[in-house]
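Single chain ahead, written as structure tokens, the form predicted on its own.
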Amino acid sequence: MADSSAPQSRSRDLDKLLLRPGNLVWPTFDPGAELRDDLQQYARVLVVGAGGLGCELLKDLALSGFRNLDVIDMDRIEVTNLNRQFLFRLEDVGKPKAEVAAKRVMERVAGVNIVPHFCRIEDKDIEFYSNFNIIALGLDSIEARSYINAVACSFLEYDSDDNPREETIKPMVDGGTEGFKGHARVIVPGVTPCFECTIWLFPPQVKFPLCTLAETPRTAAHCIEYAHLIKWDEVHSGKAFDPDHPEHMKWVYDEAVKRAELFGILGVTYSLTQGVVKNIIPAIASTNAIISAACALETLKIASGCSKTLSNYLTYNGVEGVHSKVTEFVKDKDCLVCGPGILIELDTSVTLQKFMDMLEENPKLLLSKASITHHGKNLYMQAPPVLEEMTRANLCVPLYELMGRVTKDILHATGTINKDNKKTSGLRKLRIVFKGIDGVTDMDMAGGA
């Protein structure tokens, strides 16, 4: 008779999942002790986001059996956070959330290391992200979604045929709640659809009459966004406003409170401020731990087969009872992010320089003060300011010198697009052929794959 004394391991949970076989699991799925010791010694995780939704994804992700997680964010912590967001105490408020999150859940969890980063996902290479086996996001912005979208999908390569290569697909798992509502999705790049591919999902943000915001303003929204559209561009003219400045947000917070008290209008707060400014959805924390639960589990199927994944896009709704329901979702064929890559024809003498404003005037692209990238080398960077100089003399150089003389490759651009008078960073992926070199022959210029 087994000693009900002895302490039971801590994985005795992820073992029945790992170390049985199943009706349910994926061909490639080899139970074992060995799996679960890789799983913990070699997979790599990014948790993009360390808010509501990426505390509980750290935490629950360190508790499946991951051992190697990573977790980038901007942001520092807010007294406002600490409703929700549990990882966070008061004596934290103004340090940055991922540093303080990835301690917090290593105190918590023995065995577990978390790397925090501190900055924009824009600010980190390509590279970076190739080091991850699955990328995990808990955001609350459609930009930074897209743009993390955009990078696994620059991963990925088609052969001959078309098909993903599947030593480069680059799986993600998204995560977003809003209130009592949340989603939780699988994105397989090249073989289910990717972010773009289901941007419809999002309803448009609201957008109040310039008229209104300038003349009857009737609640406390039309304030803040009078203050942030309009008198911020009358004061500062020329300068950006930027919504993660600290000292920006104030002044259109202040000038919103007399905006509101000329008018005779309750209501404007910081925070309020914030979440009209940034389009910030009120969250709540029992939406955060189901989605986050659903999130950790999709990541764990993906990491060990033990189970077939979503397919593809479970939504819940708590506001009246319980329901949730799991939507199969159709792959865009003509996606220009997750499809093979924007074809572009070139001669063999077009320059660097002259390719960077062909892509700015190209229609499909749009794509201004762009950096460049050819297999993880830099051909251009526009920032910082060392690296533009140390690839500013590339500009005037034949492209088809600087990739080494191959008639067809991959390149990788970052930059500005400007998509319907609005401007977000992105990154696209180009298939480039040189005209006339070994037999290839003309093909009419492509702005789609």
Given for the second form:
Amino acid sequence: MADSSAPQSRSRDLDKLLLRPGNLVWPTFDPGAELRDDLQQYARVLVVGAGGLGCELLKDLALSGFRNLDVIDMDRIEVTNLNRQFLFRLEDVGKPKAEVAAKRVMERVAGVNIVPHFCRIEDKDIEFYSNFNIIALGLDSIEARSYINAVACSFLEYDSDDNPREETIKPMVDGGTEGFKGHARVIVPGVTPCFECTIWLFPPQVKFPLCTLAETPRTAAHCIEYAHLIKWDEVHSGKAFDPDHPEHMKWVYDEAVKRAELFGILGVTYSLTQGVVKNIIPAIASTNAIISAACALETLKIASGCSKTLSNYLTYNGVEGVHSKVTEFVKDKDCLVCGPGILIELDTSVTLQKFMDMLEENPKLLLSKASITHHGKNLYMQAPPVLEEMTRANLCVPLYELMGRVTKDILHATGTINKDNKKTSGLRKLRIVFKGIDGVTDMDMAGGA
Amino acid sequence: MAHEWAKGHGGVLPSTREEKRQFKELLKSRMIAMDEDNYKEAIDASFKVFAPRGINADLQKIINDSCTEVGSNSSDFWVMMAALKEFIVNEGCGEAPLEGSIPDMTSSTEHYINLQKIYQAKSEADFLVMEQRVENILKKIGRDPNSISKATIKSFCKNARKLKVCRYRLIEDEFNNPSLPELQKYLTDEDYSFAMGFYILLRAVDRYAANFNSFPGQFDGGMDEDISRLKTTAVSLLNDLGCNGLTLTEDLINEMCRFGAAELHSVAAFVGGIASQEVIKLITKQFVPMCGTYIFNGIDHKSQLLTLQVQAANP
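Now the other one: the form predicted in complex with the partner chain, given that the block above is the form predicted on its own.
Every chain and every other molecule in the complex is listed next, the one we just looked at coming first.
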């Protein structure tokens, strides 16, 4: 496809989408050389994870016109990574993934700058994450996703009409794979469901009841987990089990075999032992490539507006033929992480006790026996008795003082919700705004002191 | 419990919503304490009792395939298929050979292993019947009755409910002999509109390139003319395919020209990932290869697998 009239540009293909107007684009899409140059100069994307998805994401983003990337990963390279984490070689084993990945992509793509961060995601403060336009996730655990989701959603602010304020929205693109299956989703806090809104999507983790392991094992996995979780401690009390230590693994295997023989159960093999103990999920390069590509494409579209985006959850399954499906999940407006929370206006003189009384009367809440926390700090706890005693003194202190004299902030309240003659326990997100402070005008809403 | 129910209901298992609810209540009534896990599991799994008997539609289709009339040239697969067909009608009483494994459930070890052994024994018995039938068929078609190994037959029996037949044809055939009903079905289905639109447009673009020696929208300037030319090409392609009168979305035609044959890395990576995954499945002979044409739609990701041929009974 030689274009003999114009000079060959690295950006030739991308330009078609960034420089030309289109019909199926974002309403804010402003095609032109300025958009392309802005993407290169100013757009900053953070890639969380430099493993199977992370390596692919870095490559895809670098080749999609982004020039300022950061990557964060706390792990070092292992031999078993090499079948799919293609930026790493045998001689890299032992080195930090983030650093090697950054280096390799920068070697191959001229002009891209990637800053590696060899640390845990929790080690960075909120300020760090606020610097990025988009956060792309290549993670392998629910906990990590939950954490980043909470961070991104913490930037979100709502206006007085309970609409998200656009400049506080921090979009995320999240990918995950397991063998031939995978998903890619777009999270726009305040607009699409966040990770917590749809946490019910995850099937419960398989945990064997203790009595099954201890008394009535039936499968090879039961025998293995008995050896791993029960017998190990009995014999090696104090010493931690290390799944990466071949001698430890062999010990568990031998014990599992003994137990299986005792109960007449077949099927204990060394490889099953490893699989059960390490909870190994097989990973293949092709699925990672597919899901990462979808994520990178969405990142480009969100950053530039050059085409409509995925709305909002893509699932992929390559076991039987190829199946992909898009589901549009709906945001949970009561979500504790990305929702606006219930607005409560207060005078600075209102004490914590008075505040809690108000919660009981507020028709939107009907929350009694409340325990209140402020950014994780206990303001008042109903239980256990020792905590109740410790926080009792706060009850007669103005809430304004307890919250450090900020004009507005978020509180979380747990307690008993009395709705429709039913009592259920619940947790509510509360948006507190203090009236009558210099410069802050009263908002015209119900629910004041 | 299912037997008990059937005895009281003319030998038939629960089928209506009300009957299913009553069956679950019956299970619950047998619970002595509230926390008996085995009863809880039974109630959760009761849907298995309601499941339709017999073989599923996919397997039925394969059974009806003309390839089950085996001859000396038939492959091992079809020989075993022919045996399966006989088994289902005779010893199976409408069912395929028992697979043999059972899911884990709350139970004493002894009871569980006993139940497991019963299932394994029946599965083994079914396998022996199948093995005999396979040998007889091989003899009938003039082949060595031991030419299909025990292991192969056993694996076939174990996976009888998951058997699949994938048929493929040349791209040339797809282009020259499209299946009209399939095309029309996709073109008029809203869920497939983008995917089908892209399928037609991708082929129209090829035709365009052959006619005009460049791709629509390849060069800046003259976009309006390219759009109009692409539209004409697409319409004539639709006519050739026998789909006169069916239209494509204007937006898609415009986007196609806007794309100007651009190759974005991420799109290439996605399609390359799918293609390489299929290659791996074919080479390793594992899992089920894709059957059809996968159209990737990077706009809203509503990609679709189009089966543009009828999976005919004749090869």
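Remember, predicted model here, so these are calculated numbers, not experimental data. Under this definition, the rigid core comprises the largest set of C-alpha atoms superposing within 1.5 Å between the forms. Residue numbers count along the first chain shown, from 1.
Comparing the forms between the two forms on their rigid core, the Cα displacement of A220 reaches 2 Å or more. The rigid-core alignment places the CA of I432 2 Å or more apart between the two forms. With the core superposed, E196 shows a C-alpha displacement below 2 Å between the two forms.
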